[in-house]
Every structure is written in C-alpha cells, then in structure tokens.
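A single chain comes next, written as structure tokens; it is the form predicted alone.
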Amino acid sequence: MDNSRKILTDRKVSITNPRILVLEELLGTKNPITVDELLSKLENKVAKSTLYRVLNDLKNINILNEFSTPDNQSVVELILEDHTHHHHLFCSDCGEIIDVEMAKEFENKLSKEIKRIEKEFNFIIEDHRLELFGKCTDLCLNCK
C-alpha cells in the first residue's frame, strides 16, 4: 500500500481508496490483464464505473497502458519507471497475454523505419506496437 501512496503522491495524484485498490492490484499483478479480470480480482470492493473512472485516472497521469486483445477486450498494465518498451503475445488458446522484449538491434531498425514514415509521411508517431498471435504450446500451465 505505501508503494500506491507513493506512485500517486510522486505524481501530485489525490490518494484515495479505489486508487490504492486498484493500483495494488495491478502491481501484484505479472502480465498485463483485462479489465473484467481486473474487475473479477477485485472482488466487488470497487464498481465498474469507479473501476474505469480510476483507469481513466491512472492513463491520464501515463502510469497505465491499455491495449485490446485480438477479441476487442481491453487488456491494461503499469508502466512505471523499471517499465521496459516490449510487446506482446497473444495465446487464441488460453488468452494468456505474455510481455516480450524484442532484441536491441530490431528496436534499433525499427526506430529508424518509424522516423523514415514521419518524414515521407509528414507524420509524429508517438508510440508503436508489435503484437504475435498463435497458440501456446503442448507445455502451457494455463492450456490445460
């Protein structure tokens, strides 16, 4: 809990109780996690719209990443200091979503690709992803 105080505190945020559950939450939390399980894991102490209102809250201070999974549900994740730039990987079979960090060499491709289409296309990118799609393998914990 001192670490939420502390995360909204530093960010000049009002420290209020569902800030704190939420944000204990996804700090507890390894991958990145839709925001019905969030809901789930939360276990009614904090209502749906309260629940978005904090979400809201959280993007709007650039704490929280929110991405959808190829089935349009909305997947959200911390993204604090010791946060790393990676993408992700999604499994059709069990849903698990997996943060993956590519090699320095393709980040580094890849950001000169990205400053050679805002110059051809006159465009700021502020931000890009990389997401895989497939299926877990026969050794998945969470397929079984």
Contents of the next structure:
There are 2 protein chains.
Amino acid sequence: MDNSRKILTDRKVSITNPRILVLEELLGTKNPITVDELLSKLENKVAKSTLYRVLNDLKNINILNEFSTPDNQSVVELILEDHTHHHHLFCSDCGEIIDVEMAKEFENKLSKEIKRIEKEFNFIIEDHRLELFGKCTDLCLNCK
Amino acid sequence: MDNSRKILTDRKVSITNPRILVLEELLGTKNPITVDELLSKLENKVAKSTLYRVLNDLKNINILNEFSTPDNQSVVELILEDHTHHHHLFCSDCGEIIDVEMAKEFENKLSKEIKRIEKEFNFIIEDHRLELFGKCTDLCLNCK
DNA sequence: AACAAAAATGAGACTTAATCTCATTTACTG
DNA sequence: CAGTAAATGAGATTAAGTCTCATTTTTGTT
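Having seen the form predicted alone, the form predicted together with the DNA:
And the full complex, kicking off with our chain again.
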C-alpha cells in the first residue's frame, strides 16, 4: 500500500481518487504550495469544489497546515509525523516559501515568553506562528 | 490643525474628507480593527471603493499595517511614531485582536536568531511577524 | 462478487472581498 | 478664484471560496 493510501486508512478516511491525487501532489513538494498552484496542477483531474473539500478533510484530520502569503495567497503544507515544528521564510522577489527550523535554544526562549504573556493577558495560548519576510540573495536558485 | 490632518500634511498627502474620516476611525481604536468593521462604521460616509483606496494610500506612506486573522479576515492598524514594535494575540472565542509587546530580552534573542537564519539561507530578512493564537480566559471583558 | 446505504464527487451557480471604470466632485497652485 | 490634477462615488467586474444537487464511487454485508 503506497504512502498516500496509508495516510488515509491510518486516519479512517475513505480512499478516493481526488484524495490520493491531492496527497501525492502535496507529498511531492518539499516546501509549502499555494492553493492556486495546486489547483492548476490538478486541473482536469480534480474539480475545484472537490479540491477545497479535500483540503478541508486534510485539515480535519490535522495533517494540513494552512496560512497566507504577505499578498494574501492561500498556502498549504502537509504536516506528518516527520514534519517538525517550524516557521516560514517568504521571498518577496520570487515568492518562494521556505520552511525554517529555529534553534532549539530560541524555541525554548519563545516558550518561556509565551508563558509570560499568557499570565500578563490572562490568555491560554494554543498555537503560534512566526513569519520572516525578506529576499533571497543572488545564491537563490529561484531568483537566479 | 488636528491630528489626522497633520498626519497627512506631514507626509505630503492631500487632505480629503474620506482620508480624515478613515484616520479618525483608526486613531480612535487602540487595537487593530477588521476592514469589515471599518466599512460598517464608515457606511454612508465613505464609499467602499474609496475606503480601500484610502487604506492603500496609508500603506504607501507606511503608516498602516495590514494582516489577517486565522479565519482570513483582513485587519488593519495605524503604526505611527509612538507605536512600538509589537505582535498580536488572537482570541478564537471572541475574535479580539490584542497588541502584545514581547520582553526586550526576547526580542534581542529573536534578532540574533534571525541573523543566524539570514546566513543559513542566504536571505536578507526585512521584517518578521509573530502571531499568538488562543483564548481569553474568564477575565476577558469580551468573552464575559 | 453483487448489493444497498452512505459518502464523495463534478459541474456550475452563488457569495463576497477587493479591484476597476468612468463620469463627477474636490483639492491644490499660481 | 480659476484651471488642472487628484480624489471620489456608484456600480460593474473579478476571483477565491462555498454551496447545491444530481450522479458516481466507496465500503460493509452477505
């Protein structure tokens, strides 16, 4: 049984062609991908309404992370077991979105600071997101 | 000359009624406000197309910060001289968005970590954004 | 393997935030 | 205060995302 089928069965989600196609597309990209890109890659294979439904299914079983680019494009990425906690780096030149792992030491500091904020604001903080905006330099493959 | 007029003249932007109305609304709220809320507050005073144009003007003169809520509502806030670097806290119960200043020590750590990432990824990082998601506890005025 | 019930899909209508167009109005300059 | 450039209002347009519903596919049961 291949990877995408296993992902679905393991989570008791029925195996359908659109789900497999979407999963395979997502498994095939290391970095996050815009929903728009996904749509065009799956054009003629999966209906638009179905794509959005499948993305929703994946969110419901907690294996899909969704966020937005600075210019408000919707972006998704799979978060499976092997996908550790990370943040995102956005290039305003080429649009590339890169997964970034922060140093453990920094993440510890952040956790502590979040605890402090929880007390200060009487809040329960369940999640956080750190986004870095900038530009690839000349070494970036995308920006040439 | 009142505050909103001064903001415009200082930045060589012509003084018009819609711009003053939008600025006054933004000056009147401590925390960020959704564009939707702005629209309804200014209904019958400023046309929808004009509101979006004015928000764009404010972005162009770098005094408006725009971002999105977890459910993808567009949010804006003025960033004037007195508005120091800060992040946002989102309550998933009441929708409140709260400005949060992190401890200076933490921000220093973050700066260092960003420098490290710039080298690792050969990137020039120009900006960053940290978002915290959670729930107000029973002490929150909005959540009762 | 065939069946029935339940679930998922495709196609396109619909919604809604945001942008665009263009005729009219307003703001600034001399 | 007149002329020109800039800004506005109203409504048309666009596009991302949702919804509807008839048809197809999946799955559990024999």
